[in-house]
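Just one chain follows, in the form predicted alone, and it is written as structure tokens.
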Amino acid sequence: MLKVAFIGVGKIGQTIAYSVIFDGLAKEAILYDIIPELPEKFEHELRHAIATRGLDTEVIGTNSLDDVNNADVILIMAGKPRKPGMSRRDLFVDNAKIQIDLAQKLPPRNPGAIYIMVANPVDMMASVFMRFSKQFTISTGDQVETMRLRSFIAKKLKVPVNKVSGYVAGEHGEDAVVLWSTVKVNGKPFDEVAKGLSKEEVENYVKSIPGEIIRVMGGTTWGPATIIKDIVRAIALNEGRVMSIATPRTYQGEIVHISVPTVVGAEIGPSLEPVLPQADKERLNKAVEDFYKVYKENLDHLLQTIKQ
């Protein structure tokens, strides 16, 4: 069991914290937010729920980053949420400033921690945080898209979801890339069992369903929270599970985060990129190139606003 810090306990942060704690993964949970009383009152809620389950988890709610110390894993949800009609990239400058502040304050108190970025645009925020903190950071990346892919195929083909495998990679969001070479149903390639389900329909679902959920429900919470909990679980239990998370790489001198199926355990890696077919590698390379172009433009603008 780990000491886990949750930075930002709004709607998604609360759901992630609940999922992690009630999966028995945290010996101690630190709940941090800047909103007065919110972490404290959420702590009470969790303690009430913990009491009925009899879990041995200590929970601390705080408005002070001084209380976030010696954590093994730090999940960062702090930032403005995505609203209907917004792209994840629209959030860049405002949320990047928050990440820079956290990047300066968290590492001195949390040596050796693994940082998991959740705030959107998640891959770019991971890159910003790692650039300014110099600490190893991963993004939850396309593991959410990967589960959306599997669930949709299972529903459409009327098969158990555990009979569907496959990964989504690239940048989290509308520019994600389905690695069709990895998609199998009952061990058979997708093309052999599609039964009228087109790749275009699957890709459209994966990329459009978050916006539809946000439009109707105000945000995506339960799906992402459970999936993000599984990333923590893979680390805590050293599962060595292959997950499509975004890990850092250097491209034209900048740290960038792009999702690739990667072994996740107490250590992160290796990735499966070297064994992917050339066509998938080329699509990933294009995803890195496209990510870098937009990220660099946003980063340059951010650095200019900081100087002013």
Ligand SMILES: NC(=O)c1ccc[n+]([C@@H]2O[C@H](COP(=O)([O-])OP(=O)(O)OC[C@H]3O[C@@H](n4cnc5c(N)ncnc54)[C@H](O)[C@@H]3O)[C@@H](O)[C@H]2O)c1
The other form holds:
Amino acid sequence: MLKVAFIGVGKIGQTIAYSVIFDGLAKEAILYDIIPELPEKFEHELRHAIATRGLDTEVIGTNSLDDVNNADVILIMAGKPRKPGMSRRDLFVDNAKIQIDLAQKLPPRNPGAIYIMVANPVDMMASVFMRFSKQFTISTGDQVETMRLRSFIAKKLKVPVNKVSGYVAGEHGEDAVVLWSTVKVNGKPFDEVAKGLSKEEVENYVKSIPGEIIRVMGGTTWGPATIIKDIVRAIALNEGRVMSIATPRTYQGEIVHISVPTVVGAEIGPSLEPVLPQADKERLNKAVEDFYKVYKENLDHLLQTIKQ
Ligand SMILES: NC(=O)c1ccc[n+]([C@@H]2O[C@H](COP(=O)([O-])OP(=O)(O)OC[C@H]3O[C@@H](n4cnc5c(N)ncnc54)[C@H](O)[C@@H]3O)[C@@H](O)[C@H]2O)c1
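In place of the form predicted alone, the structure of the form predicted in complex with the ligand is requested.
Let us now look at the entire complex, which starts with that chain.
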């Protein structure tokens, strides 16, 4: 069991913390936020829930980063969420400033920790955090899209969701790419079983459903939180589960994060990129190129803003 720190315990942070603790994955959970009293009161809530299950997880809610020390895994949810109609990329500057601050303060207190970025735009925030902290950082990336894809196909084709496999890769958000070569239902390629369900309909769902949930529910929580908990689970239990998370790579001298199906356990990797068909590899290369272009523009603007 791990010592897990949750940086930012708003809507998604609370749900992830709850899921991680109640899956029995944390021996210690540190809840940190800048809102006075929020982590402390959330600690009480969790302690009450833990009492009824008789778990022995130790929970600390704090407004001090000094209490966030010696963690094995650090999840970062600190940042503004999207409002209806906003793109994740609109959050770049505000949330990047938070990541730069955390990148300076967290590593000295947490040697050897794995960082999991959740705040949006998540892949770019992972790249910013890693650039400024020099610490190994992953982004939750397209594992969320991957589960949205499987759930939609299962519902439309009326099959149990565990009979649907396949991955979404690229950037988390508007530019995510479905790796159709990996999509199978009962082990058969999608095209053989689609029964009139078009690829376009599936792709539209994957890209549009989070915005629809945000419009009505104010944010996405239960889906991503459970999926992100499963990333922690794969690390904690050394599961070696293939998940479409974004890991760092260097492109034109910059660290960039792009999702690819990757083996997740106590070690992260290898990725399945080398064994993907050429067409999928080309789409991924294009995603890296597009990501870099937008990221670099935002990063340069950010670096200018910080200087002023
Ligand atoms: N990766 C994903 O799949 C995914 C899914 C859902 C939400 N998100 C993202 O996660 C982020 C949080 O979303 P939310 O709905 O929980 O928002 P929220 O506003 O409910 O919570 C954000 C929390 O971060 C805290 N915070 C801000 N600055 C901080 C700092 N410097 N240190 C510590 N805490 C700080 C805030 O006080 C707040 O409690 C957003 O950027 C959102 O877009 C990502």
